[in-house]
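Next up is one chain by itself, shown in structure tokens, the form predicted alone.
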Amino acid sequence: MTALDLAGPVAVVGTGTMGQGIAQVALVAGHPVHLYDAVPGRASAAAEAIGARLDRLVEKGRLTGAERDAARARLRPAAGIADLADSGLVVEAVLERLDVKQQLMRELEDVVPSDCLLATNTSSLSVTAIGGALREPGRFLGLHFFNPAPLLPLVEVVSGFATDVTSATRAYELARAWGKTPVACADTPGFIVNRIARPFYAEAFAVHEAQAADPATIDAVLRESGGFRMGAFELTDLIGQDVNESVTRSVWEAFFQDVRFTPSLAQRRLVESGRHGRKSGHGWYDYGDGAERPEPHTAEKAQAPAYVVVEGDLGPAAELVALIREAGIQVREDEEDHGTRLVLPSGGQLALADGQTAVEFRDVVYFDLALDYRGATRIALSHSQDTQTQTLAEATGLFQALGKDVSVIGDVPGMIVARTVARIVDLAHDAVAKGVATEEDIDTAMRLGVNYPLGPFEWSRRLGRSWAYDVLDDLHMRDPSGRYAPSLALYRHAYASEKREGTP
């Protein structure tokens, strides 16, 4: 098989939002594009909608009038499957049903030339299973675009069990020629993004279900401390609760109900109630006329402590020491190794979230992980009923003196950002160990596909080789369901680091 010429015809079957977006991408790249839909009239309507979007690109200066006119001339609604016979690539974006996609591929195989690539844009079905209906499954693969396809750069190039390496390579290079950023991955439930992103939603929902914090507070902490573009509740409202829950359920079932991917009961109830998010006017938040967005919990102003004592290495929170000094608060360092914590004038301790709970200690306040403690504008604190009021006040005042809003949440292990990041890092290591994708492609996919501030392996390198393992090991001790059990891959990663450092 040879590389697909940019002047060669491309066909798109299915003319919904994704189908139109993929067709526009191919069209702007220079291909003649066939549009086909089984419902009469839809292909022509889709061609008109794409033409209108091309007009808007001209208005914005992204296309010239001549380029638009040439693209329109290359766009051809098809009356039937037979009209796709000269295609070098066919991408289907039809109903997410295995039988429908298999039947379509069988029909296409009888029409298109032997060197035509056949691709699915499925996000939830097995590429291998769809391709299993073909006589020659070697030319079949997944091309998973992200919505809106003309704007988002990521394309997951998914090799099924029978996909030929040459077919995957051709598709990968074609996506790159279209100006996209392709990542290669094996056919696994959720591929890269939808597999590794599950904890971002699941842990936020779990904290909420534990009554530790409300959605607005959890979202604010994920954004303002974790550095994520949106919080889990507002993002799923945007995606659609029914859509997000369906993907979670699909991944969970495809992994034989693996507890690590268990759907949220709270989200299920939301879907059952018809509160699907922005599109229905109500999800986690109310989008009705005049509805006010709830504010995150923010602690009242407290007095900053006169000094803190630093004991041990604060690890991922080490930059706090410089920030405390810059705020004019005296920093005393204890040379003896008592652990990794800050000691406040009350005698209480301030420690980075590590998967333990405050109730296990006499007088401690935990603070959550931040992407960048200097840039973070909010920090979450947690405490137990045994924590002194003065200790909490001093911890609150300390972070406020550093210019941070403070959200006090319930005593949940791993808090919000720490447990979320630890689980994302774990699933990423597990995916690499199982041949799903490379570290580089996973980082690229998570940054471009869901706008994470760092890829999982970038997080892992920044936090230290054993950090995620230690957090999850602590969490697993407190919730032995298996949800937080560190993967063997993460264990090997942490243990290899210890061996290199001379641990017997």
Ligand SMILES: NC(=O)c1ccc[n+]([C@@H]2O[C@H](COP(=O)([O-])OP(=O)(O)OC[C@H]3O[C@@H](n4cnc5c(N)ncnc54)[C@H](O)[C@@H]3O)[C@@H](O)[C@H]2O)c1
Given for the second form:
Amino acid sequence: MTALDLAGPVAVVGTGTMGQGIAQVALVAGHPVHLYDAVPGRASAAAEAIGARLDRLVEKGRLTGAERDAARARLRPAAGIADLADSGLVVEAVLERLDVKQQLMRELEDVVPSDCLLATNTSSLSVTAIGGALREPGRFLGLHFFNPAPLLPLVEVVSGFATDVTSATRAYELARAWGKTPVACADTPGFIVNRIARPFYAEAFAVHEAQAADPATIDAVLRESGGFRMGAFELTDLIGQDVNESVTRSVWEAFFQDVRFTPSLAQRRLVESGRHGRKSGHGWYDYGDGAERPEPHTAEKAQAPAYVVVEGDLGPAAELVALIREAGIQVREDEEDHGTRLVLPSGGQLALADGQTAVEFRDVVYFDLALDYRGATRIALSHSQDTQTQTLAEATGLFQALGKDVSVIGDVPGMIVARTVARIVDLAHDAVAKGVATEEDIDTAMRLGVNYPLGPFEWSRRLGRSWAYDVLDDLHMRDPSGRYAPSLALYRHAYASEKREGTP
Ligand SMILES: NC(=O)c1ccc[n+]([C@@H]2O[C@H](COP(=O)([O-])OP(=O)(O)OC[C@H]3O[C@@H](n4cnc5c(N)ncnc54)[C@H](O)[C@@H]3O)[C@@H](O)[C@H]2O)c1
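Give me the form predicted together with the named molecule now, not the form predicted alone.
Let's see the whole complex now, leading with the same chain.
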């Protein structure tokens, strides 16, 4: 299958943020590029802006002066749709409204050649619905770029119900020829990234709404323990609370208000009050002159225990045993396998977050999941009023002796990282089962689209076959709203290999 010939002109319709970025990508790849915008003067202004960005690429040594001049000469602002008649591909990045996109596609279909690919950069509308306006929807598909398009490598190549395989393959190969990393996905709400990423925001907001921790502490735990590049509060302040919430709401609405995607009330209040994040000077945090970022909660120094007793297999936290030894703390192994926990000299227990709460046990401290316990610089702990002060002090001292800051949070099941990762893993399994994309493409999309340290399937393999299911099963028991109900796909993944005796 051939990608579009480089001589084939690419048209970009709608020359705002995304249109300019996509046009730059096609231009630098070598295509002649038509720019068209409904507002007179915008296409020319966009050509100027793209030209200025090419100048900066020359200054940075990424483009030669000659390449820049040739690219500029290939860039053509168009006066009307009729000027796009020789295009081999049209990508629209106009207003996010179904009627506007459908009307545009009808007009384009009358103008472009019959083998011209038609693509939408929509984030939240159905590709199938937009394509419904076309006489021949087989050549229509989604090419979902991420902002800023020239820098971010991921492109979701979305096939609507009517998209033919040849068109999807041509678009996929073209994105690859442009130096992008395409992933193939079906036309479902949020495609891959915006669907599977929802719990990253939702769980952080839920922990905050449960009064278990403040935004700065949750962000610090997600970064320093979870290995995420940014925490959910600082990231949504950067994206814009209005923009992030509107994606959440559109996915939730598109799934007929599926409780797994319920938006956050606290975020709604931010949006309603105009606290949209960095761009408005306030969001979860303040950004005015002299505003200081609040510090995460960090526990006072505590005495490390002289020894710990390891009972059973610590599963995803097994690496801790070696780290404790390296810190000079004696590790006693209990021959009898009572469970998966550490017992402290106080007699209290230290257990990995599993979807239960500390208050259900006599004397327990939970610690949160870390991407990698050696690299983590912070660990969250939770306890209940029944936990001895000494047990909490020993747990705190233990992690501090391993070089970690400790954040003590409220007694919420699944803590912060564990519940977030369990839900992301679940949505990823569910998406594969529903034919949205392959495991490999989902991992690629989440690493490149939202910078996750691991793809959900890589993470799941590391955590063990039934880990995410077991955490969600416990969470679901404690919050039976359905929000945490593990999918059938995750259940099958966790337990399908354990064939039961007898008849069904
Ligand atoms: N901004 C993002 O982060 C992002 C990321 C991925 C996808 N998207 C999607 O890309 C599309 C564009 O988003 P944006 O942020 O670039 O918007 P934008 O507001 O910056 O630009 C939209 C442009 O389209 C023009 N326009 C509107 N209706 C038109 C029409 N009928 N014909 C021609 N031009 C028209 C407007 O004049 C404007 O210049 C949307 O579908 C959006 O969902 C946005």
